[in-house]
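Taking the form predicted alone, here's one chain by itself in structure tokens.
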Amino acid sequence: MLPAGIVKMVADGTAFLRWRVEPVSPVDALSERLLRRGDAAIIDFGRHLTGHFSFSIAGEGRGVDAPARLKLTFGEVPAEVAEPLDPYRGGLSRAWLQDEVINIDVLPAVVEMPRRYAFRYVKLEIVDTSPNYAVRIARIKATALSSAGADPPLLPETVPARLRQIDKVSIATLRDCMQTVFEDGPKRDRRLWIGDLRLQALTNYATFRNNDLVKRCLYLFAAFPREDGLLPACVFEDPEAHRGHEYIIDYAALYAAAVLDYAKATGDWNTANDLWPAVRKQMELLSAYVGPDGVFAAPPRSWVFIDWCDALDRAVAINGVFVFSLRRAAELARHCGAEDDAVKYEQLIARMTAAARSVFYDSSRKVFVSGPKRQVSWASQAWMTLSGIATNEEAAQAFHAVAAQADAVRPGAPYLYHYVAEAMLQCGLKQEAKQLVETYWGGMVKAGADTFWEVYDPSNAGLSPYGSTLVNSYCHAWSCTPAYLLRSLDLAGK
């Protein structure tokens, strides 16, 4: 694809993400300038996309002496192509940030960037030719990789036109992550995780249907077990698949979820047969964190995420999602003719429930409390409801003794904000997620996203759970569901 034009980044305090974008000029003008040490131009391609650069670029004057150096900085917002990337404090790999210099010895060339990129914006500086020459570039373009196919049919007209635009980022987001696997984020990670390829895999059965994909990726969780049997939270492809070192406890309980969920939508029951063990093993492995009380404990050092919000005690939560799995591997067990391991499943969720509703429960303020602060967060309510632990009247009544409650913990990424908007719709509180979404997830494209992003805060844009920005991933797989809720949930009807 070609470049939509030339911009500047300007400072202001009003935009949310500090600068806005301004145009400068048709790309064709950048190849009527001579550019030489110090100069510098941005390109803007019109919409994020995962892929390569190329450019071709040619040098004038006496002689061309020296080599060109070129330094290119790749944003997908434009405080990356218009801040300084150093010094850089962030927790994660300084390598994550899409920054690269390169020599160029013999000129012209057609310069074809190896390494693939997520981003919309490219900031090109010239950092040394020689005083002899300067040097013209031009044929700039970007090749844009998906894995995901055509673009679905638009919404319909009579949807409002808020929900049409964020369904439309929703499914960019979607494209630009749907590669040789679903990754969670092209610009950082670029991995295959858990709890990201189980939305990502309902919205593509709402949009792509690029089912194969979704079916490639559960067979390469199933392939690379611990040696206990738990899956991996993530698998890596290179330089051939391979489990990574993440073990998340929440995540191995939802890949019963993400089986049934496939089967269902493609009626592959075949594939959901052949990874039945894999699924009975999660079961099984996770059973044995639930105590003689009928409450589930995760053990200690483990990794229960829930969402990225170091506030949250997530005691309630991680029942919620075992209940809600052990649901769907009851099901699953019995399509896959085990029906002794459905009825234990039912036995246990009944037992869990009991317990859930006895410990967890806050009668007087009609909410689930967790831990020994007695801590009310909207983590608790969503699974809470999504499990079917609480009924839906009473997880009607949770949701608005929450939204009232100022100290209540709320979500900290998109990915519990979708559970609790999908949470909303199974007790009937259309209304309260819709506008859930339109505030949320419209939030993000008021503020200029054309792909959704990993972690949103409206009253904070500093948010990092990595100590920069610069590092978060502003194209994220679990940012992507509101085409599901819209599509398959109905969250677009009245």
Second form
There are 2 protein chains.
Amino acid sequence: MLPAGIVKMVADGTAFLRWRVEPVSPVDALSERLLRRGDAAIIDFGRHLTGHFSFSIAGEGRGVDAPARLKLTFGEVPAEVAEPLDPYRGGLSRAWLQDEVINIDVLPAVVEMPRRYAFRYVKLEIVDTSPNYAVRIARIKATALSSAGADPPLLPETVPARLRQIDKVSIATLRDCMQTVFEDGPKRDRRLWIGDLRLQALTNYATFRNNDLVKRCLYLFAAFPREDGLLPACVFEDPEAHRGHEYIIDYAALYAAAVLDYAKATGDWNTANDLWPAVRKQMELLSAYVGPDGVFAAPPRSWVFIDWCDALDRAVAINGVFVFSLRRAAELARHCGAEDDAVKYEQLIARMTAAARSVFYDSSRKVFVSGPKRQVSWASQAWMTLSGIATNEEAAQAFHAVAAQADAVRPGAPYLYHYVAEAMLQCGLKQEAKQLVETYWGGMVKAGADTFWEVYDPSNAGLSPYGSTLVNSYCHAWSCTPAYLLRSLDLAGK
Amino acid sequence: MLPAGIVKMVADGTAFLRWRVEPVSPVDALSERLLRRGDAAIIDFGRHLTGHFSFSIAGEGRGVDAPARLKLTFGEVPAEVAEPLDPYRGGLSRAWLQDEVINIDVLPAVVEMPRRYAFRYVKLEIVDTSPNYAVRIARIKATALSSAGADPPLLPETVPARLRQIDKVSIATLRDCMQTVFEDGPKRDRRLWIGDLRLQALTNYATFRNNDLVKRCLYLFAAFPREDGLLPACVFEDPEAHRGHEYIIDYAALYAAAVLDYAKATGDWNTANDLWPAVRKQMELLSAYVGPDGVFAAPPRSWVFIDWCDALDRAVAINGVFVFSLRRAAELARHCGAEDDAVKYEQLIARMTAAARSVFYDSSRKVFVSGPKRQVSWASQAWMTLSGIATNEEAAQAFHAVAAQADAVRPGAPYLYHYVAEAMLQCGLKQEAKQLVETYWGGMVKAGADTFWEVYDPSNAGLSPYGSTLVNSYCHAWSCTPAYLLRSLDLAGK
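Output the form predicted together with a further copy of the same chain next; the form predicted alone has already been displayed.
Below is the whole assembly, all chains and molecules, this chain first.
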């Protein structure tokens, strides 16, 4: 890929993270300049990509008598190349920030940066040449990597333009996360998580249909269970495939859904059969947390994710996730000839449903409430809906109720926004779902997103779960689902 | 090569550049530690080397879930790894400072730094790992590069220990500068200069005797003359061999001496014959600057080097250098069957000698004086001696006179110190020459030099021709000559 041009970043309090992009010149203008100590340029590739970067560099002057030292900074969004990266105050590794200092001993040279980056912008800074020469930089090129294959057909023009734009950004997000696995974010973490995988796979079935990649990922989880059989929340591929150290209860449960989704999308029930024991094991292990009262209670110190939101009481949501997963496990069990298991799951679903309705549903307020403080949250309503614990009518009422309640705990990140939108569609709130997608994902598009972000709070642009927006990921798997909502769930329909 | 240990640098106003080395632990103790954000260690290889550096790095902890970012700083002397390199205020390229920032995506890894460095010390700084793991560094190794071959025999124990130590450091300096050419400094510039080459070659004949390397270097100059035939002061090898942009009059003249030295040391008169036209051309071009008065006057804006010393009036010294070179050219001419040229040079030598004695010699003060201000300098006396313009008796008187004159311009760098010492030996001042070597080069040894430095002023440790001692070279070709003075010129003799 060739650059789209040279740009500059302009401080702008109204822009996302306070930086606006302005065009400066065509890229050829850069090659016409001689650059020396302190010179810099920001290259814009016109779209987000995951891949490699290269350029040629030549020295011109009285004599090329010293190495050239350059700094390169790769950014998914303008702020990453506009702000100094140091001192860095984030909680995650500084090494995720995409900057390199290189020394080039012999000029002219073609420099092929060996690492992979996720970027749209590249800031090139000439730290130094020597007093006797300047450098000319040319043949700037990026090589975009993806296992996605050709783009799917565009949505028909009958779909409103703003939704078609959201669809495009969704697809770009998924494309740049599809590598040798479905990565969560190509800039940061770059690994396979069950929660992200399920949403990516659903979107993939509606778009790229690289189903072998889903299959590979499902097997990667099944291959590396914990000693007791619980699947890890994530898997690393390098230096050889191995499980991550995190275990997330809702992710382990949702593996059942991911396998069933795959089998239904592809017809590959052989693989489903092969993976069935792993699904069965998750259900067995997690069923142990359902108490005599029929309520799932996660053990102390376990990780129930649901959403990036510290304030969220997760008791209701995790019951919803587990019932949702049990339903899929039961369907899978019947396909795999495990009738006894299917029956067992259905009995558990019935028991948990009754319990959840009795314990969590506040029939006066028409919402599900979670925890000792009877917290009202979007997460609770979404998972009570998706699990089928709430009737569609109750679900619709509940969503109207939380929408009217200012202190209801809102979703913190796109992952939960997806399940809220899906739940709204399920209970017939199509207009509300469409509005949610238009305001939330559409809000990112309006703020300039080429790919959807890991975290986005319309009321707090500076949000980071890691103490620095510079280390947030701006192309993140779990945000790619509008294309699925539009294409598979007919979000744009009447 | 394996490290000698882990050290720390301690601020010490009495130490060279204000940093003293103190041992911390054996190197194995480093591998026993887990390192994380902010940790650092300085590795000491126990001696200077030119070459490569490698280490293994593994992650340990809950999960190796992010790249590791390290900073490596290579130092020839303690200050380079003890002081921050930025903000850098030197005049030469910042790229010469030997620091790298690296990001390692996959752990464990063996990291082989691809560039070559000149160093004894390596500071390893862990910029970051992740909150979930720390790194263990092991298998630290350096690969020393040199074309010098095996070390020459040690000087006999009858030579005083301090001189034997100076000899060792000289040899180490030459060894680490001998690569595919005789480099001026393996840390910085890394190129072939005529002035350095001649002194390195002389020392090489007395030590390593890699005579093919000298031959290669002599041809490299002859291959890349300026359009008019003048030889460049330096040659670059990469990306393909080409001449530098600098022309130094005294260096062009001394090419004659370098060729004759080579032929006499090796008996390879075929090569001398082959290079004779290049020598002849230098004499022809430079003779044009000898005026009707028999005085050599460098053209305006030309570069007469002689020494790193702004205050030096170079008029006398350049006349000495040219006569010195003409003598060698005449000897070479006779060997090459160019009798006419030899006669011509000898006539010119006689004319210039008479003129210099008449114009530059102050018979009342018994010194040669240079320029309109009648400047007295060590440089002038040295080159009047080496050229044979001064008689040995006059030369000895002159050296005694400058030694007694507080405002006589002293040498600024080892290159001229060498010619002063050689001139002293030539005129019979062996004790003075020995004392000079013991105080000047011996002063570097006392200050901790493993290899001799590019610049050293005993009265001004912070001297740098480039505005920063951090960019000075601390293993520099033109400082390697004590081994030649001791071994070929019998400096240590009675």
